[in-house]
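One chain comes next, on its own, written as structure tokens: the form predicted alone.
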Amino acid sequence: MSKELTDLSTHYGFGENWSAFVDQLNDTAIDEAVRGFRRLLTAEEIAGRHMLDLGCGSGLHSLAALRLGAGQVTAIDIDPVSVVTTQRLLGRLHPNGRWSVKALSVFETSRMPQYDVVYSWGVLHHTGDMIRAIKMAADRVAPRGLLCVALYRRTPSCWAWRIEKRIYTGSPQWVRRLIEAIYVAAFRLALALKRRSFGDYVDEYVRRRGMNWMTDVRDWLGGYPYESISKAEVVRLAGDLGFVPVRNFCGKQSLALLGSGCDEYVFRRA
């Protein structure tokens, strides 16, 4: 990977999107974050533990961990806007908890301590050097600790999405709006072919996830740098790093013409 891809200046501005999202945050989104977190890590696995939230984004997953009983959360993100957003969220909704937030890249964590749980959802594939980022995250896991990651699954369309994301990230607003309009039109068509209502889909998306659909669309279209990985590659890499599988939630392979999802993995350090 080119060294410049690991630099923030080449990355899509996730922080700005997350800041706008937190301004509209509601109880549904928080409940969904807690539900998703509990799906990956049991109460026994997080209660009283010290967790590293690697690439904290909005801070919503840090908040979920604290609400589920994490003893302490250290959150880091390369994007200073995400750092401020996470501080704002935790300061408002969990002011008395044991947490800290700092601006730091995954590639600058070698001097940090090890943690009971290292959690990174949908982040490491945007670092510009995913394999090295996974190794750095794994290094921060204490003996018998847990590594919890979500990574984009490999699809036949990954090469095309990588080009689209690079164009979107480097383009002025009018080009971004054009790309968004094309994507929305294609999405509407795909739903219409299935005889589904676009309006109903978006309304259900908001009710079910508490997330603004267009916020997620922009995150997908702009998520550069972008890499992906197969389940077999993740399991093999984790094994080479001394980890054993605990659980995973992996989707089915598809052409991903309208976007790919993340596969979720939990590993324990042997």
Ligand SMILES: C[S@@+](CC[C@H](N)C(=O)[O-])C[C@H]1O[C@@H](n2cnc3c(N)ncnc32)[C@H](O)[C@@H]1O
Given for the second form:
Amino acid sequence: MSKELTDLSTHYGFGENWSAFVDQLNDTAIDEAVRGFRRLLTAEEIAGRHMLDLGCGSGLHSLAALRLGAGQVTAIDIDPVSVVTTQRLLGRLHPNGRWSVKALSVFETSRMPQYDVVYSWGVLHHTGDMIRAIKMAADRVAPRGLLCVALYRRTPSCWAWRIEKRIYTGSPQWVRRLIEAIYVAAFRLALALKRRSFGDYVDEYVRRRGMNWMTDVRDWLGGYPYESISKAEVVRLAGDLGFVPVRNFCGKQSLALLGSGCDEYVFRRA
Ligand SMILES: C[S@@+](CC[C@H](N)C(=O)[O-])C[C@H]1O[C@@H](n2cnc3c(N)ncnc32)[C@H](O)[C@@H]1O
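What does the same protein look like in the form predicted together with the named molecule, given that the last one was the form predicted alone?
Everything in the complex follows now, all chains and molecules, and the chain you saw is the first one.
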């Protein structure tokens, strides 16, 4: 395995960004995570199942799965801070559940068992080798099991964002704050051109998602390594790996000048 893929110094530290956020987590953020989870997987698809949360981050989706009746959750993340954050979250809000968390890269999962559901939200495009990461994730799905992934949508601006993220991740704090200030200024300008209030936007964001807007902005600006993929490519790759589409939620194509989003896919192993 190339060093780049396991060398955390070249990766953005998501865990650090979330560590403080998780202590202030409110019911709105948890409800929003549960709602997002329910949209992707039906009650029947998750109840009683053993799920692998691959790239668990804050642990919010592992918590949502447990709240929706998952029989067992195994959560892994390459970032030790994410691992501790997930342990803290589940230990506090689901202390008696059947779950375990460990520090592991997707590229080190070949000896793990197979799972009813492999869930990887917003992760595989941050590994440094997305296609191999998708294949490794797919390998962990049991026969007739589900592969549930969210991947950055391919847009015309992806190349520019890749450069920005690389600079941000390799920069000292003052440069990061400067990049954030430029982004926030551009965002405010875009809203002003649409005659919308920035304050109202941020308040609404927090009210609706229970997430701190700036935490999400830092995740976007820093999320490196970074790749993206079109729906056609994902469906073709999944087909080659022996999976059939169950459902997907794909956003509209845009220039993505202020950032893009993830497309969500559920496949079943044929
Ligand atoms: C954008 S976050 C998403 C976290 C979580 N799935 C969520 O939806 O909130 C990406 C996560 O992927 C993790 N990650 C990146 N590369 C990884 C790898 N090779 N193996 C496992 N996790 C990885 C990061 O540490 C980070 O926690």
